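Coming up is one lone chain in structure tokens, specifically the form predicted alone.
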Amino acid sequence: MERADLHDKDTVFTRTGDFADRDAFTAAGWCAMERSLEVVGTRSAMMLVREAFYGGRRFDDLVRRTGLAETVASKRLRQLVADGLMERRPYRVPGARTRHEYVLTERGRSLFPLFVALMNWGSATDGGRGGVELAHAGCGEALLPAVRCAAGHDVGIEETEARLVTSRPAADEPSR
């Protein structure tokens, strides 16, 4: 198998196959970081998915919370709808109008080892300012992100190989 081994303190990952002649394709409109972006790549989207695991659903408390403009939170909840994270759903205040609250789906529960670690990294980089801090209920300590391979084995960045593939495999089947 070809390999694009450069060993130097620069190095990220390993390229193996296809993957390691970096010149010999382009990640436009396949790549799966680019895709995820395309969803929930911007503030307005991950201030409305935070706040959906904070607890928000109603309209108006989003866009309180969040800052947002109305426009911009209308916008952005459409989109996080139609792409299947939030779910709309109408509910009703006695003596008021039918209106519409926003709760994740279990796609949009997913995003949440990715809230963690940016929650994580941005803590670590705020400067102590503080601010919420997500624990086990069990045990009370703070929850870390961590990568594992389909193994269960930890994986550091050093450890890590990028290779091309055409086709996700089956569930039950090796990822090779």
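These numbers come from a predicted model, not from an experiment. Note that the rigid core is defined as the largest set of C-alphas that superpose within 1.5 Å between two forms. Positions refer to the first chain, counted from 1. Compared with the form predicted together with the DNA:
When two forms of a protein are overlaid on their rigid core, residues whose CA moves 2 Å or more are considered shifted, and Ala82 is not one of them between the two forms.
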Given for the second form:
Protein chains: 2
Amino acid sequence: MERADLHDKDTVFTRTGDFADRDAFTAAGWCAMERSLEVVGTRSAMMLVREAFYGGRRFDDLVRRTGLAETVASKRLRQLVADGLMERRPYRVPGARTRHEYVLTERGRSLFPLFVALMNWGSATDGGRGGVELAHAGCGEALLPAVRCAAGHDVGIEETEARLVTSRPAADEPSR
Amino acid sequence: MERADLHDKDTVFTRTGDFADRDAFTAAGWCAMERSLEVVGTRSAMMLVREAFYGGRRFDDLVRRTGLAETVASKRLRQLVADGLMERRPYRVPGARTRHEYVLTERGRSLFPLFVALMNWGSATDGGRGGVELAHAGCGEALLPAVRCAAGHDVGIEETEARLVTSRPAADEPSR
DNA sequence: CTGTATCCCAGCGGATACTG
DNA sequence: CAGTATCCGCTGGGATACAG
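For comparison with the form predicted alone, would you give the structure of this protein in the form predicted together with the DNA?
Okay, now the whole complex, with that chain kicking things off.
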């Protein structure tokens, strides 16, 4: 099954153990990536999350800044709340009646690396057309998505190994 | 415009300069994130890229391992090639007739951080149901998506600043 | 201002059947 | 084995109109 005619530049993941035959675990169940896409795989979902990152909270602002139709924004926001990415929170400005605002939950905020990766990948090939750029407020340098292992090493695609886990060790506690 | 009743945990991006009013640059054009979604915003596209990362190359394997219908895989692969994420390359095994295989281009390979972010976000909330896990082949530790600035600092969401750039300083693309 | 209710269209993805 | 051609249902998203 192994092919010997691959160029070095074609290297993908290291395949080890069960993974030598990827078919063996195709039946292992739902891929985590697909689970993510079920929730944030739509344009409207990511756009609303984006505006939330930018500080948008009120329905009106979110609609205008995303450019989505109100109907779409409404339905998607309801779903984002149901999925636990956002919280619909009442608040009141003195003298006005109670309103609601949409605030990212911790789960929603944990989309940050995904958002940066999307922004970066899109801008990497746009020929410098300009637009919004994300930067480190401390030093002003642009943000870049990275991949590291739990031990802190930077990991490239060719150093990545995929493996089958039957049941991951007790949920991700405060990772030490 | 500024709200003073925000909890610390609600902090999102730091807003500075032009960005104090996000509306000011809504008209600044297409968001890089949306550009990414136009290309890899579909389930089929990311699933095919995933299998390419896992080492899949032949049409038959890609179809079986993604579980996509042949028609869908066919059309999506054609588009991925057109978008420059994959390359359709002829090859031949002695004694057999020439076949084609799909190989990730550098642009396709640069989706690696995005892929890791998607995998990680999806598995972070699955209650440890098990499945595929990505790890550092060197030390065996699990992979995590990260965000850094060009100067090498780790950057959290609350240290992130968004700003408007009219035309980015000729990054890495002499084209055009 | 903050939505919801309808109607409509385009695109994704599947099923089936057919080629080289 | 590696696709293409057709048909078709589902849903994402927009337009319009209306409500609290």
